[in-house]
Each structure stands twice: as C-alpha cells, then as structure tokens.
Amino acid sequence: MTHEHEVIVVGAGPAGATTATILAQQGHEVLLLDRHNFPRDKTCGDAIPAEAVGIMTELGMGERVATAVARGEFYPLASLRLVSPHRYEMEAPLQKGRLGTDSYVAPRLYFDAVIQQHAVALGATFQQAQVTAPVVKNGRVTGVLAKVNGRVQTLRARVVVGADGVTSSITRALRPKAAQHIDKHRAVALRAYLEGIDIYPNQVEFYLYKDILPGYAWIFPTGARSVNIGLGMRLDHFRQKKQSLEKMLQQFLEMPAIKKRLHPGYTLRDVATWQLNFGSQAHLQHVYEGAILVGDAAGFINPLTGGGIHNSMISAKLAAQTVHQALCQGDTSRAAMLSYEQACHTEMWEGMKRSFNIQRTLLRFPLLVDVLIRGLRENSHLAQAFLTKL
C-alpha cells in the first residue's frame, strides 16, 4: 500500500511533535509517526529547563503545561546544587526562561504528551507506525517504509523529518557509519525511580565525583518522597571501567551522603539505560535530499549536563522553517535546505564546544571542580551549563 503526504515526522518526541506543531500552524499536512502510542514512557532524566517550556509557552501550550502542573505531573524546580568530589557543594537558583517560565521535573510519559497532543489539536495527524527504514529513489528520500498494524506499507512524502531519537532509523541508513558518532562524543547513562528518600524540596542535584567524571550522578525529585535517581559519563570512558552502570549505581546509593536520606523500604523501579549522542563532534551531515534530521536523531545533546531536550526544540523551530520555505518553493533538495544545517551551527554550536572542552578539562583535573564549585560559585561556565541546560 502506497500513501501520499505533504510532510511525514518519524517519532512524536519533543523534537518531532515540537516540528510537526510549528508546521501544522503554517497549515501544512503533516503525519507525526512514533513506534508507541501516547501516552508512553522514554528513558530519560525527566529534568525540563525554564527555555524549553518557553518554546511551549510561545508555541500555544501554556495552558496545558499549567494543568499538567496541577495534577501533579510537572514537578516545579527552583534551585540547583553541584557537589563537588571532596563535597564542595555550590546552590544557585535556577534561571527562569525570557517568558517567566519556571524549569520543572516532568517524567516524559506526561511532558511528550503535552506536546504530542498540541500537534494533534492543530491538525497534525498521529499515527502509531514502526519506522524501519527511508524510501530512497535515485539519491532522494521520497518517504518511509513502516509497519502499521502489522502490514508494512509505504508512506510518502515531500519531505520525511527524521526525529525517531538516538537509535534513529533515518539517521542510520543516511549518515554512512564513517560519518556517524564516535565514542568520546556518545555517553551511556542509567535512570530510575526510587520512592522513599529525603528530598531537597524543588532542587535538583548533580553529583560530579572521581569515579564518574566526566559524567555525573543525579537526583532530580518527583514528588515528596520521590526522585529520578541515575548517572552518566562518556561511552570511551565507560567502556574502560568494565563495570555495570546498576553497580555503579548502588554504589552512589551506598556514599553516606544519599545512604542516610534513604527511607528503610525504598524502592527502585523502572531502572532502564540509554544512549546519548553529543553536539560536539564536528561536521555531522543533517540534510539529505528530500530529508532532515532533528533533535536526538541528529545529535544535539549537550555534552557536559547530557541535556537534550531544550536543542531537540531549537532544532526543531529552525527544521520547521526551513522544510516550511522548502515547501512554499517547491524545492525540497539538500541545496534548497542546507541553510538549516548552518542556522544549527550558529545557534548550538558555540555551547556545545564550550560544555566539551569544560568535560574534558574536568577529566585530566577533576580537583578543579572543587576550585570551581568551592570558588567561583555560579558565576563558573560549570555552573552556568548546568543552570540553563540541565
């Protein structure tokens, strides 16, 4: 079975649902593809900056974001403490974004909801399809190959937007594995939810020690008693440890610091690991002929905090406009959209180098986090990646 589409968007994540919204407004058709239906769960730290629920905001969902806040399901943050690998420990409130927004703890089963369900409203249409693989005829991407309802059909598309996350389909079958992610530029990670531990009300915490630098463990709160507890660090350097990630994080639990904030009882559940995929490595390609990458798909994750959501809605902002120009000209070649891989540099990339020359400074000395977090406080670029990008 053959179906035509103005616009097809693989995966309704916030970096596909955010693009589907922007081009639905502009009144195009689009089809917002994810292997799940939603509501549905995502592995992840949960942890949402103040900009990123400003591009929410700005894009019409304050409403919903302010309910969602209501029930519960949003966790409002206010400040942020860094500890140090000798326990320095630095506290800094938290930015809010240029519209007033507040930064929040929104476990991703509710916040990808959000604007999932706003991509709807506006005339998106969402379909739940598992995407195996790109239609390319003569050089081009003219749509996907995806299994709907047990039947694989062949949907096409002007223009096919690649948003199906770090394991994306798209990405892999256009960027030649030569030209894909190498491991310093990738991180592992592990979260869980933990009930029963004494939280710091409305305060993230990230814990940057020895044996994790460059990465860190967390612990971002949910509710009164409950928290996302996890930790990450970079692909090379984890696969030198030779050690789990659920070991190592029984031994952040077993410091004295976390031992004795724990309720006797506690419990761990939905304990899942995930891959990253950093902004920092250089001369990635994004656009394809009749195709575009975004968000983790494309890999825009922040390489010192592991925060990928507020870059997954930058990128989608500019994905929008461009395939909207795109389209209005009828030329959907990679000529006609490389400006998009441009407008990425100049947004992201001056913060992503920076974040990775921070981590790999971090790694050869990791006393300066000491210096940084005992001295210069929140004024530190440390600090400051942390405060804006969690």
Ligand SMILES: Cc1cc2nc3c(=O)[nH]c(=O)nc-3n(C[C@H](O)[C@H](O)[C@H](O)COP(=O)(O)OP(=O)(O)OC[C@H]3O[C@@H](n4cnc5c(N)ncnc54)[C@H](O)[C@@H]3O)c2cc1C
Given for the second form:
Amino acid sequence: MTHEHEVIVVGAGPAGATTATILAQQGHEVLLLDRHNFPRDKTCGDAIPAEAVGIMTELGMGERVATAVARGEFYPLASLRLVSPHRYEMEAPLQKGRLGTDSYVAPRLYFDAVIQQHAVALGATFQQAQVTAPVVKNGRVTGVLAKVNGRVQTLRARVVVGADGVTSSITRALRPKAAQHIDKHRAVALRAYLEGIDIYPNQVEFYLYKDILPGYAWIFPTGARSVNIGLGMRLDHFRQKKQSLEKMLQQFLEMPAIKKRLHPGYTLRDVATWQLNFGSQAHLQHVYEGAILVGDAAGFINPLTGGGIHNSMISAKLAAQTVHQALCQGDTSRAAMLSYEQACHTEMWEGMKRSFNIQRTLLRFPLLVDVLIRGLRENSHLAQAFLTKL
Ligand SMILES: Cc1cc2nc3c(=O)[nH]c(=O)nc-3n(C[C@H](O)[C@H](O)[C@H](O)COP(=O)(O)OP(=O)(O)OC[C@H]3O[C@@H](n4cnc5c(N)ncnc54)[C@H](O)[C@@H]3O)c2cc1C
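Structure of the form predicted in complex with the named molecule, given the form predicted on its own:
Everything in the complex follows now, all chains and molecules, and the chain you saw is the first one.
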C-alpha cells in the first residue's frame, strides 16, 4: 500500500518551509522533505530584508525572531554603504518593514531553522530525504522518488511543491532544457565567514569596482568582529574572466581599504560557491500538472542585488494560496493552478525588469557607477527613492 499525502514540499529552505507553514496553518496534511536535517548551512550573504521578517511576523514567528536576536544569532541592521570604483561612498538608512520589522544579517544555519521549526510546530511532518525526481504518470506529477534512510521510495501526493533551490530535481525534470535559465540571467557567488575585522556596526557594505561589475563584493557584519564576506558575478561575465572566485576574494582582501581593517591572524572559514537564477528571464513555466515551483527552484532572485529570500517567501505565499484553493476544489491540474504564474508576474516582474535594466546598463561602466553613487550621496531623497525601488 502506498500512502498518498495531500501535499509534498521538496526542500525546507525559506520557500519550502514558508509554503509548508501556510498550508499546515490552513489544516492541510503536509510532508516537508529536505536532504539535510536542520539546522544546516546554505551558502548565502545572510542579509534578511525587513519585509521578509515581516512575512515571518505575519505567520506567527515574531517570538522566534526575537529569541534569535536576543541570542545574537540575528544581527540587526540600520544602514547600508555603497562604495564606487573610485571610492566615492554613500550611506543610507535601511527602511523598516511595513510591520515595523528590522533587517538582519542572520546566518542561514539559524535563519532557516526558525522557519523549518515553525512549519513543524504548526503540523507539517518533516522527513530527511534526498529527492531524485518527480514521479510522472500520463503527463501528471503524482509524487516523488526519494531516498529515505538509505532506501529509495515512491512518495505520493495530490500536489508536489518544488522548493529545492537552484539545483532543483523537480525543475530539472519538468522544465524543458531549452526553457531553463540562460547565462545572462544567472550568477555565481562565493561566500565566507571572516573572524577578525573592524566592522561598521549595524551596516552592510557593498563594493562596486571595475573587475567585478556588474556584480559586487560585500561585507555583512554578523558580530562585533566577524562578517559574512563574499562576491558575485553574472555568469556570462564570469566565464569570460577565467579567474576563480577564490582568487577574486583574495584580491578583494588585498585592497588597501579592506586590508587595513583585518586583524593579525584573522580567519576565513566555510568558503563556498553557489549559483543564483534571476527572476528577470521572461516566460518561464512554474506550474505543471500536479506540481508548482517556488523560490530558487522557480528562479526569483533579484538580478541587481542577488537577494532571493524575500522573493522566495512571496512566491511561497502565492503558491500556498493557489494550492489551498486547488485542493479545496479537488483539482490540482495546471489549468486550476495557472493563476500562480500570473500572480508571481504581477507581484515581482516590474521590479525584476527594472533591476535587470539597471544592472545591464548602469552597472557595466565604472565611471557611470561613480557618477551614480556621487549623485545618490548628494541627494538623500533620490537615494531613498532609488534604493527602495530595487
Ligand atoms: C552566495 C550567495 C549569496 C546570497 N546572498 C543573499 C542575501 O544576502 N540575501 C538574500 O535575500 N538572498 C541571497 N541569496 C539568494 C538566496 O540564498 C536564495 O534566494 C534563497 O536561499 C532561496 O530560498 P529557497 O528556499 O528557494 O532555496 P534554498 O534556500 O536553496 O533551499 C532549498 C532547500 O532544498 C533542499 N534540497 C535541495 N535539493 C534537494 C533534493 N534533491 N532533495 C531534498 N531536498 C533538497 C536543500 O537542502 C535546501 O534546504 C544568495 C545566494 C548566494 C548563492
């Protein structure tokens, strides 16, 4: 006998755990799968925008966030600093979220565990399992093939949510290869944790310089003398460069403005690279017969900032709403769930297009970046308008 679940969510990152939280809250039976047990690391800059914390608050995680802040696991942010190729600098305060929430640097080891634990507390069943592919019968997804406790099993569900990130086994199987992300809508990035550096308290720093544009390097504080440090580049530019991201990080650390802040005997740990798929590629399919894609599995990362956590949670909310309606109507076909693609478009597309255009035009030319950052520095209203529209 094969037990059929109501919903299987593959991946318990912010997209999957948020989807599972909402569906469990609505009384659905949810099996949440992840290849890792939690807490677990995920390669990321760990910058959590205030609006993402707002979604957590809406979903009842306010106390969990407050506890993580009190334990020093979430580091609060107040401002950002942009540094241009010829070292023009601008600072701007970070806006609070609609619900008065703050932005944080929250290592994903802690951040993701908060949402995953909340989903479980609300009734989702968590199972460590490596999903290898969706099970497709007569063109319809009916479940997943997963390795659980060393044994390959078929797990069936009325609907499967693909939330397994940028290397999603669900997306790979369902989205035709010719319709997947192309290099100019992808990026690669490296992240490390550095202990032993002078920080700017409560401030995230972005460095835009000739060798990395239209990407950037970042320094995001996680404590009084520790930071998440890294850099990212668009994939097509990176391929032309023929230099490793590790080498580029060393060059960044050698820059006089950074080098003088490093303490003797500083340490770098957990150096890791990962991929990003931007939400600026048009006409991608996110809904299939019996399945729906959310977060990085669909590809909703902002092409200018590289931020994807807030969008992954927005897509999770929209997907959960769609799946809830589909289950209530007893129809989880593509036709019944298609409104999700339109809802994602309405919610995110304009912002993605604008961000891609800024990245593609302005951020390619170092002198233009100098002019832009000088302009923003001299006009704080313009800076606010620009930064809140990213
Ligand atoms: C270097 C780097 C820096 C970044 N910095 C930021 C930042 O500072 N702020 C920001 O907002 N965004 C940032 N992003 C983007 C952000 O990390 C992603 O957008 C976000 O993690 C998407 O969440 P998700 O839940 O869709 O996917 P993920 O967080 O990738 O979660 C996917 C989950 O699926 C699981 N999984 C994967 N495959 C399988 C499988 N086959 N079977 C079972 N489980 C599986 C994984 O273990 C994981 O838990 C960065 C990305 C990179 C690469």
